[in-house]
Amino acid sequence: MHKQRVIELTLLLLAIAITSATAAIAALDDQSEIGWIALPYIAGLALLWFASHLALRRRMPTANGLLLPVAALLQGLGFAFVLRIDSGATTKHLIWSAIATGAFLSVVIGVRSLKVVRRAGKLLGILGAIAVLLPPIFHTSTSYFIPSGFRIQSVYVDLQKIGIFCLIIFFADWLASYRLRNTAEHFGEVDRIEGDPSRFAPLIGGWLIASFLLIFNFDTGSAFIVCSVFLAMWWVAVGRAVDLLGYLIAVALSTLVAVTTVPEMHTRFQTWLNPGANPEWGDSITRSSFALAGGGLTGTGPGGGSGNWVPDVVDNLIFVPLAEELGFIGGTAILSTFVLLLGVGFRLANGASNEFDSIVTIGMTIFLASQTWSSIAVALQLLPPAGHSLPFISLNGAALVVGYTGLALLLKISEGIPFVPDKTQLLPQIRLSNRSPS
């Protein structure tokens, strides 16, 4: 068995131990309803993780060994807290986990090369644009958390996250071609073309989508995710500071227009600055602040918090009970886990075998990182009110499926990165331009 799979298996066992210990400690609380019924659910999660591990061992033996255990650890912590706060939602959580694992296995087993994914880029771009723009058109609710999809009975499908996922692949295909030509220009293989307007397409697309979300969906979180993802992908492919400045100015102007002309956005910014001015929307912010303050440095311990006191906590504000019961130290540890995921993604992007893989990796990594920041920033009152799930932790089935699908793509890309034990082996492959003596 390859070293990466040994690391993966060891860390998965550790993730199972941490999940079980967290649920067991929470069960010791006098008011807890957690009993032996939790064991089948934890066993079910463990079976799903081991199924994913076996598929990777068979299909991608040299893929990165950190990505799956990190996601499993976050998912297990989320499950333990959902179990304590809303025990009736554990079955739904396990069902969505099974669906997410199915999506993961479909990519691991069914997608032999990302060339297949790239060929579907245009179709995915059309579907992604529809998925992102459709919810605001039919949205009429004035609730605190903005719906970004549709609900079938008790099942909520987050269309916008699915749409952004598809758009990442579409724009990665576009930008990969541009970056390849830039490289060819650098080595003098083709004539330099100045002022090519095609480089603006991803920036303009990201700006238009973000502006639409701000004006019609009143959602600063989704706009932030879109801007972050497309800006990161564009910067890796193009990297022109003047274009970047223009893009940031355009986004700032769109935000200013939305805040000053759209009553809903104005109300949200007012609530953000002064939660007491709007009890309907500010109540969640106020309760989150009290809960986070009550956690202190070491926390109240699993089961000792007031997580169910905060509205919509198992999905949009799951970081609040985590930081309250695990304290500042535990909350920092969770953030560090996401930072580890971010670092692994950047490393894979740096070593990817081709431009498309590199840009897709950057897009998927920033997609997960920006969702993390949006969810935590709302809880910490660093962003205006919006509803965003914490990747792999929150009880949001569609977000979990998208997260595991993106994780499978990252693992597929990591499988194609050659292992070089001695970096000096790369030196003969580096092309150096011949310079005549001056």
Second form
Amino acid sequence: MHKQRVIELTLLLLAIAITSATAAIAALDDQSEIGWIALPYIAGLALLWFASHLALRRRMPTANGLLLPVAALLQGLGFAFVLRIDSGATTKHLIWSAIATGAFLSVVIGVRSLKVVRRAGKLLGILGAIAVLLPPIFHTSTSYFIPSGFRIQSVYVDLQKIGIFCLIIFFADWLASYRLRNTAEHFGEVDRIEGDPSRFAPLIGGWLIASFLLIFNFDTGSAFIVCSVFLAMWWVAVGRAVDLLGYLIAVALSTLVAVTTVPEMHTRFQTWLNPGANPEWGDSITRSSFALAGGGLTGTGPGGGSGNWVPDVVDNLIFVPLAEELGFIGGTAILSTFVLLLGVGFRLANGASNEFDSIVTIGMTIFLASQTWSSIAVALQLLPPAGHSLPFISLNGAALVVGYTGLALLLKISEGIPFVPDKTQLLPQIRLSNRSPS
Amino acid sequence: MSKRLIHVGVVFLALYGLLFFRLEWIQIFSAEKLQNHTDNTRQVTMAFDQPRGEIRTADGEVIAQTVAVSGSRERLRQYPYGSMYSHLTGFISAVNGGSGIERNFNNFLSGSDLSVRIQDNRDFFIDRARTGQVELSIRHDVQLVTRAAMAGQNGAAVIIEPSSGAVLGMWSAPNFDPNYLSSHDLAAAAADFITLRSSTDQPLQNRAEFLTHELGPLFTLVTATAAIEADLLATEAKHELSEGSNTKATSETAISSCIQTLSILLTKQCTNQWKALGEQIGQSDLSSVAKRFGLTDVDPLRLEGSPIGNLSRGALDSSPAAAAIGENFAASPLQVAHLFATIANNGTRMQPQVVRRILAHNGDSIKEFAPKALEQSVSKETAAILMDALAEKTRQDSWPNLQENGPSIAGLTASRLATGDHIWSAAIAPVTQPEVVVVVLLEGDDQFNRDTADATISAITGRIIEAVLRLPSSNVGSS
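Structure of the form predicted in complex with the partner chain, please, following the form predicted alone?
First the chain shown before, then all remaining chains and molecules of the complex.
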């Protein structure tokens, strides 16, 4: 078995242990209604993770061994909390987890090479643009916590996130081709096109989408996600400092225009700055703060938190019960886990075998990282209220599916990266070789 | 490309650093402030269906209790007297937190306070549900009398025992039935709460404690105090007497003419005299006296143990003339009762208290709220002068509904106010040995005939005083 798979299996077992322990502590609390009924659900999750693990063993034995366990740990923690706060949702959570694993497996098994994905880039670009632009036109969103999209039973399918996912692939394809042509120009293989305006195309496109989301979707979080994903990919591939400055100024102006002229956006900003004045909307913000403050440094312990008292706590604000019950220490640990995911993504982007892979990796990594950031930032009152699921943790099946699909793409890319052992692991070998000649 | 990757990485690390810092800020640095925030109903919500102690009146009536029920939740909070004690007990709800005693004394009722949790040595080792019972200084019979007297009126009434500061009765109308808010039918409870909250006559508002109204003529007591202390009334007296009927010679001492003048001033409510007096006293002296009576405290006057609730601070009108007659100066009925109780208690200001003690499961007292003297607001002599003046005025006004051999009353009413549609009445009885202070506030002055408004409110006040003084256990509060 390849070393990465050993790491993966070990860490997966650890993730199962942590999930079970968290669920068990919550179950021991005498008020909770959960007991042994939690067991089959955790077993089901473990089964899904092992299926993913086996598929990786067979199809991509050399893929990175950290990504799956990190996602599994987050998913398991989220499950342990959903189990207690909304025990009726566990079956639904498991079904969506199965669908997510299905999506994961179909990418792992079905996609032979990322070239296939790249070839679909233009189609995905069109679909993505429709998915991003469509929801606000029909005003499908009724509450600021519900993302624009449609719902399957109680799960809101955030069409825009799926759209951004598709656009990442399209944009990576465009940037990789652009770089290729620039390189060819540089070496004199093709004629230079003077005053080429095409370098502005991604900037203008990104700005238009961000402004659209701000003005028609009233959503600073989505605009943040779009901007950070596109800026990161663009900066890594072709970015110029002057263009970056211009872009940032343009987005800032759009935000200003949206806040001052769009009433809905104005209300959101007012609520954000002074949540007490608008109890209907501000409750989620103030209650989040109160719950977090109640947790303090060490937290109330799993099962000891205020649970449903904070609105929408199993989906968009799921970070609140986590940090309330696990405390600042636990909240920091969860944040660190996401930082770890970010770090692995950057390492993969750095070592990817071709430019398209590298740019897709950075796009996917930042996609997950910025979703995480905006979801937690809303809970911590750093962003105006908006609905963003926390990747892998939230009880939002659609977000889970998107997350796992992205994860599978990252794993696919990591497969081609040669495994380089750390220098620390070389040290004992040197010592051994010194001793052996005797 | 790797260098640019590092740029992006650094930016995102900085963004995550912001999250770390913000999380630390909320959970560690400002945690205490957020925990004590007025809007924070987290604790009381979490205690909703936990074991919970009773709330009792001083004469032993249970006004809030937790009973065992069958269903998904094992316990239900009940309020046997419905809306009668709604603003005192408050409510506890699974969705909307709580209010009143239920919220302010949640630590004791739910047993999260250490003194309640550890009731004997075994409690260190056995984890069992310990709850505390809260005993109020409120008396059920006084509350019944108050409710009867206030029937059909919107407003508030506060009955205080001046010697101890104990609140014997507190009524605020319109009110609500907390049983509906504590229901296990969460959707119905939430809908009820929204209806109550958005209702224009604010039934959730405890008018007695947290709603302020313009004081008007009641404030002249403060002006009079300032005038006595500045020794201004002697000259005013001559002025007044020369203007008025020349029936009496001013041969008495300065003090005795003060009394006379004061009673005349109070009686006639002659606005111009008061304004002139205010000019002479000046803004700073007026506000210093008001502060000593607890009217413009930096920290607004509160019942012992009730840190939660919004009460705006009183602020004197910038011109001393307007301030002297209480224009634009608002206070709550509890504050007014506190002012009169201080005068009745020889000028010593007692902390108003609504909770007498916390009892353990076996009836032992865990915590006593003993009467607490805050300060000597005014000298005994000044207080005595004010009492005499009030009594004299009440005699001249001949309050209705006072029987010949009824208790002697020293009181004051305030109607025909410049702003607001409300009337005040405050009274101390009996004059010689004050046992009770009653303050009544009626809203909707425009509905009254202006001439009969005074009669209506003094009738209500008189009815409460007479009944309270005749109640068999009238000394219970002073134990």
